[in-house]
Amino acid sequence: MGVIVLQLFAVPEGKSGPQVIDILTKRVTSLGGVLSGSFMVDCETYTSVASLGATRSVHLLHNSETPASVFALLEAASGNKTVALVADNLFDLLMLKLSNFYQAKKQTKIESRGPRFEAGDFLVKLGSVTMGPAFKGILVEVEYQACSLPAACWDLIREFMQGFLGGCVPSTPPQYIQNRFGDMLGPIDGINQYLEQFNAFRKTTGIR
């Protein structure tokens, strides 16, 4: 597992969404990068109920990169902090078990879904999110597999991505990148990303 990079792709006026994820799939694959299959991330939202005192909410995230797995992140009464829990897909079963504490928020299931590249050590995964039926917009991830320390190759991450995205690329990393630039990164901080990404989109529509 490398660093994982989420950068938003706003869509331009007077294109739809598949047409941008062609777009895009043209620079990729000029820069080498060849399909290899599809990919999915999808969460689900669980808001406790009001017996229960000061509402928490849990989000469940999956990711097709780890099938088995399903990623809980609980988010703490005051929302300023959240503990992540990665668990067997049994996780999902669970929560239907505990529909007296925990219930699904409706028509907030929210889900990013494409083609996904390899590019030498990089792997890109270019996803048309929605909830419900709804488009919402694009994201692109972008990982370097070579290294799990964004403070050693954060400028190669960004050199690639700037090669076919443009000018949406910072030169800084995105907030979640800094903060963590000396640590080594593993498969929950994809997952962090992608949470912090869906809920801005769910913003957008008055839905969190």
Second form
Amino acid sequence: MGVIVLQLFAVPEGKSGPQVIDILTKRVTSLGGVLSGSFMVDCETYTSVASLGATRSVHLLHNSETPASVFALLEAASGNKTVALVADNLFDLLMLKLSNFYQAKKQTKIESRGPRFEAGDFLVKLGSVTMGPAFKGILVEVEYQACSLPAACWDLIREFMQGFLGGCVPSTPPQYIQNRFGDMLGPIDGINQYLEQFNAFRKTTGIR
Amino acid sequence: MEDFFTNNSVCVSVEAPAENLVQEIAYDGQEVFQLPLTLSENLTKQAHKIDWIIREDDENDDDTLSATVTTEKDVEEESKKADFQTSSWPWDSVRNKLRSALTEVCVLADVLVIAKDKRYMVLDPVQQEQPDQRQLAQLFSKKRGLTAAANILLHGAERLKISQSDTARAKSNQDFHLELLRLRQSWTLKKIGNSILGDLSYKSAGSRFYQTGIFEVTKSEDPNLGLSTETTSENQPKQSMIKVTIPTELGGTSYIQVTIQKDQDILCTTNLNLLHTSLIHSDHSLDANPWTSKLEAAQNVLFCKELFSQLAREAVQLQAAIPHMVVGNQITASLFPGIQLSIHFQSSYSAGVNKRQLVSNSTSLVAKVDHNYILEHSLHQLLRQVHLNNVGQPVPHPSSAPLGPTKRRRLAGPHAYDRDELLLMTKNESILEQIIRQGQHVVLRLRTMFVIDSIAREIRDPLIISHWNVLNSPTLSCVKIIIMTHGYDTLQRTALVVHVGEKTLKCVCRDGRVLHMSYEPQELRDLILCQISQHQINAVQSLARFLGWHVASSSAHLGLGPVEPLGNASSCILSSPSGNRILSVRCGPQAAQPQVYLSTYPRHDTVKNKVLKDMRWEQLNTRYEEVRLEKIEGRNFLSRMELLMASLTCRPPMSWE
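So that was the form predicted on its own. Now I'd like the form predicted together with the partner chain, please.
Let us now look at the entire complex, which starts with that chain.
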């Protein structure tokens, strides 16, 4: 129950992914972060078969922070909003049963994986995004667990993030957070941001 | 041949009597005779009687005897022929028979006439042959028959005797079955071989205790039936046909006793073997059946044994800061330093021995056994909860969901619980831990009550009112403490809420401060004293505003003056409406009463001299002088202050005109 902000960290030229993670790890630990395990967020996509009409995709995301849940996001048909569902782990099996209607696209399974740090009320996750064997980029997630309202804590989060990420953090919140600045956020909002980022990663070839 | 026939076989065809048969007798005595058969009727009747084929053979027997012996074929031919012959003149044999019959009858008539004459023929009776005199056999057969009959009768008589005279025995048999039926309504019984066994354990409710509670039901020998209906005094148990045998280790009665003690009492109570009064008496008049109390007591013993063995196992397994002690029938766990929770398993099995000990112990000092019934009940409930969890599976909604997970686990998915919450769900607390927590809460609650009550007793000036919440859990209670002054409760009320947990107190003050305190009672006491002192100052400020005085300054945590041993002093400075009086009030947590100082102006001791010419120097305040509050009339501090302020409110002095 906190505000989750995702930040893309551009990989500087000449450095590899693990090197960048190392650098960021050092910065976070110097800020007082304590390593507490690792995390993983992954996304699978299922598309509907042609017989159902217009093709829509369902994205199934798992987050190691909420190991008992599966997040299913149905892509917006034109004009509608994305439908989000938080379900138990058995939902994966349900999707297998729906293989006649929604088929999995294994090639586009994308995941973000890396170490997890706790610094007081902050949770910092440095994730390297990979799609299959290919490395796509670095995604940093910061969660401020003490507050669920972005309007109340955006400044604090920004300051904290700028402390170890430097100038790449914009002063204005990301579009997703801006749209929901006065609302209470939950785990599903973090997942939505992940989906946006993953979609952007899918579209680009090479490292972002 | 004819001789043969006439001597040995008398062919007499008897005709119908001349007398006609009486068909009916009319009501007036007249007899209505059956009319004799007409000739044709008679003839047909006779013809029906004749067996045509045999008679025909017999007629031809003399002539064709050899022929019949030799071949059947001839006989067939003969019969065919006879048939053929008879068909041509069917009445031939009839005529022959009739003629022979006539001959016979004539001869008989002649013989009878001659015999009647008695001249040539006399009829003499013939001596019948005596049959063999088999008397003995007859006797025996008669005797046998008679004995058989007699046996049947005797048997029947016996049965009647049994059913009539021995009604009591029949009833007793009936009683046994009736009682067995009643027993079966409350307890599970099985018939194994010849014996009836029952089960009084909690296995069907989910218990996994190793001890089986099997009891045996038998017919009781020699009950005093005659006495049962007459002497049913209160103390005498009702007689029953059923004898219930319970296993020896479940005999007697037992209970679990939970006490919370301070250190010094430990030595006394470990040797204590006092029996609770409920162990000795048993209210028979209430029991409909004498076996009920016996079985229930045995079941209770089993339950207590299971509970105690579970607790003992957990006590040995759990790692606590101060290890739990398990000695014999007693488990000792420490709740707080110096306070112990002890759980005894009391059993009255060897009642005789204990009674003796009871006599000797009653003279010893610690005679009062401090049962904590609530904790005992809690223990029972906790074990029952364990049983329920063993048996019951929560029904999933929707019903197609898997059966295993609990409701909370099922909700964890859709609610996106994170890892910490999931981990919390998996933690299972043992019974001993739970009862220790409850015991700690009991102690803490009692302490808090004691602290609040003692402060309320000591300090009368602001009144301390405490409201305890009605709804609370075994591990959490809340109390709202209100500090107010009598008569000025609308003016100022200081409220604080104290949440009493197991080892900590959480205090939420009205201004939003949340304080976490430990189990030491002194901390709460200090807090309340500080709150009281702040209340006094706040109340004085409100009173001042009410009376028109101005609050010149106030400070909740004063940095001036002597250092308070506890907390901080608070003070305020009030000035009168006209401005010529200044009151300074200071209140510290340890002080019994606030201190009030007054300063007035103009200074009377200003010496008019060449330097201080101006009027304004006279308007400086004098030194502060202490006001002796105890001399002022008033019920409490605030009323005295009110009186003081009211009396000090006066028109400005005219001295500076």
